[in-house]
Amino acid sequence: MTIHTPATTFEALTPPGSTPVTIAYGDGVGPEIMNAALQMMLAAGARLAVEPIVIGETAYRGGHSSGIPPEAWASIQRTGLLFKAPITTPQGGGYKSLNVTLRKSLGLFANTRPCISYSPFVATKHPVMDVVIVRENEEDLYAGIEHRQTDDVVQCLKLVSRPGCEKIVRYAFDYALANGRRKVTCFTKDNIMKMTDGLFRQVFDEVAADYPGIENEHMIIDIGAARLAARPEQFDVVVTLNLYGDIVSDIAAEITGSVGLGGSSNIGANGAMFEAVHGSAPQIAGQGVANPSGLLLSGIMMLVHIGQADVAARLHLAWLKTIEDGIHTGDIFREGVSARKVGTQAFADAVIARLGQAPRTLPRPDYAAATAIIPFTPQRKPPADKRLVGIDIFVHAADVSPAALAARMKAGAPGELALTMVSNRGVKVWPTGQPQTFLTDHWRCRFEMPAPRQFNKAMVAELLAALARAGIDFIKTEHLFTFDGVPGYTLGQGQ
């Protein structure tokens, strides 16, 4: 596919030194939106070799399942550098996310999403915000691994790995000394997923005695959320985990005056993908009325990441002129504020007609000594002294009380075997529950060996097939561990 600019190609113009870029043009108004950054851009004087592919609706209209064709990743893989405009996933049929198959193929661990208010010129009632959002990108509940386990239940596994911490902490307080920032804030839920949440914490506050010149603090999610909606100039530098940083990073660019206005980074160790935040926005796709400044500011964000910093800065200077002088689309437009309204390949041509020149009264970015945050590498500890002390067995059962479902268990649990849990939930239902507690088909049976006895995996074998052989329907089993002398496990609510 060759997008055409008035005069030529984008694949012709190729200066020389030009590092390869691949680029995705993407459905709805990404085309449109493309086609003004990459003329922007290559105007300020980047150096780039454009390599456009084909992903997203088409392709999974092609019947590419995962919206990207092999040409496709044979193109990224070469490039190492993908620059995105937004893709539609078609509805229904079981497509999953094309954005999540890139950053997790690719290993893209960190997003990065600036978030600034440019007032008065955008509307916010925050005018003194500069937040940047670092998430984590590959794992939590993104790992997509779903399972339907009763009538009533589904499942949705969170994985949080330590190495997977250990890199994007790294990454937040990295990109703080890059940046001359002063704080990093992490956002997690660990006063309740103690484990999962809990080693993000736990990682974060290792990794932040190693910067003793930045700042730090955590906050749980819900009240950190809340305030940096209401207060963000208290914030600098936010990492999260994945699903977290999905939210409040929406949250955080919408309160700048618009979401259309945020761009962001997917950097990894051997890639890196820049792409608008917004979506691709179908209902005004064609009407050349699309705000191109999310995906220019991603570019922007690509342009330091290569090493072309001093074209970043001047195309970034004439972008703040141009929303300075109130050259706005449709998006921002504010009768008394704005001085005229323009679509996108007009924005496009004021933001080049003011290359050269800087605002007055915005911000101006300080690009003088930007470079690549190179990610970190974690080093694998020795592994701990891991012992199997017991298994959680998860069953299906309808219209069964915890004592009756307890007795059936013990009574087809062999030898030394102890049941000594019964929860629904998550909630402790035997021994000792609560009749107010709410009842699905969906229990964990826990089973203990009492000490000094060893289990081992030959009593699992030997429970799993007692209790099948007792009509037991078990679902799914999680072997208890300990680490080191530390259980790997919790207990159940009200234990």
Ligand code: NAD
The other form holds:
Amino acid sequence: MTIHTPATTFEALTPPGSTPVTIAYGDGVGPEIMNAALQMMLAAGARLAVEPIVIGETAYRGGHSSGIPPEAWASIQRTGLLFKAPITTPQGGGYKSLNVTLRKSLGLFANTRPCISYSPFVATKHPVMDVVIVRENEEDLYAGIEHRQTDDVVQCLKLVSRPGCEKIVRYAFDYALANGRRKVTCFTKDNIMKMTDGLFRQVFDEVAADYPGIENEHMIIDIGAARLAARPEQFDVVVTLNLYGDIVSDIAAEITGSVGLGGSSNIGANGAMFEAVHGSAPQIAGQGVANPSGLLLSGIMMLVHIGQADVAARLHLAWLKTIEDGIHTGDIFREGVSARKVGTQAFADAVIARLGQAPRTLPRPDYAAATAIIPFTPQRKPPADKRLVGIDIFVHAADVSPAALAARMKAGAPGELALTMVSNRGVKVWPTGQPQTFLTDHWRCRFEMPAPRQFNKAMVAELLAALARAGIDFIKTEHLFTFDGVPGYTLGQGQ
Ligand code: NAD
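Next, report the structure of the form predicted together with the named molecule; the form predicted alone has already been given.
All chains and molecules follow, beginning with the one already shown.
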């Protein structure tokens, strides 16, 4: 049995000053928990004009490969605000991820997940944990630009932009200010990825200087993630790149004790989406037992976003009081700790009955400065003096020694260009290398123009034409530029 909520119940309730919001009831437990979340929000005084849409499984099966039919898009475009219950992604069949489509189409660059322990009421290894993970959502390895280049080697491009870093780092500091947070920690791997992660960290240091009231620190992602898992009480807000954020936010949500209690926001310049962290839980769908808290907590974030922080605060306190009173759904119920095991609707009723009350021991969230965070609009810096100084030519060649490949490249290349390095998977193997280095069929041959001669793009074309005549199987090139005299490329490992 699937409970399909009569959406008109909520559509009919449109208090004065309401904000239009597109509602997706989702799949699995989605309709049940959305129904409960909306009841609690409206009872708390939320001013919402809800527009229900159908996205997800029904739309996929109806032939919309994105899972989002045109009329749903029209509503999302109109309101710029989507409150979304989890959806089921059908297995196989080339269905595109609905979340990725929404994120990219609406430019939702900032994913925020508060990860909070509710000890002793909800079992957790980390009783003192109140961490917010702010994940960059548009860049990094998630651009999906991948290529197979040789028999042995495939690649994925990691793209990081200065405006992208500025937007997410400022968002994290603004979030900290708006939510009474004291510290922002940046996680990168800039000791290895000096240009991409290095840029993220550099922007973090620049932006941090504009927020003197907020402590800042940087950690290498590996030790940072380990520390977060072992001593989460040391963290407050964490900002990081897309892939690290994806992993770290799941770890952080898990160690609070219940992924079912996690809410999230996705904010962009053209819209915002709010959803629970968990999925559609098909095993328990239709039974009326799902915990609506994750969706509710994301709805509370949405209320702040639309300027109804007073309602958000009232509802959040009532929800905390309900948890503290031991009124628990099955996923967090524990004999001896919980007072009453309830289903979805009874939980919602218990929260509504506690509106106006506050928890006695659980920390009270700070809504004093809570407000929507306006995405920062980066200003493009004046262009640098960019000079072409060389080129990396990637070559597919099997069963060849570094010295033999270098000889072939030198013989094939015209003019004054100097072959300065050959590397294999980033490790320098010529002019000198280590005999133990494992060699694949994927090589990088670096040519540089000795000063004072100038290199130019016409010479690139001549070089490639000459290498093609010499039978070199080049598969890709990367130009080497300096920007205001600073090299815009890294050295090979061992160079
Ligand atoms: P899941 O989060 O749905 O379930 C994991 C476990 O947690 C299950 O045991 C489930 O019963 C339990 N659970 C989840 N939410 C609960 C709740 N509110 N109350 C009580 N228990 C709850 O993850 P899954 O099983 O990996 O995925 C199921 C489906 O959800 C898949 O189709 C997946 O693609 C989809 N999904 C959607 C989203 C989204 O829409 N944002 C996110 C994750 C997964």
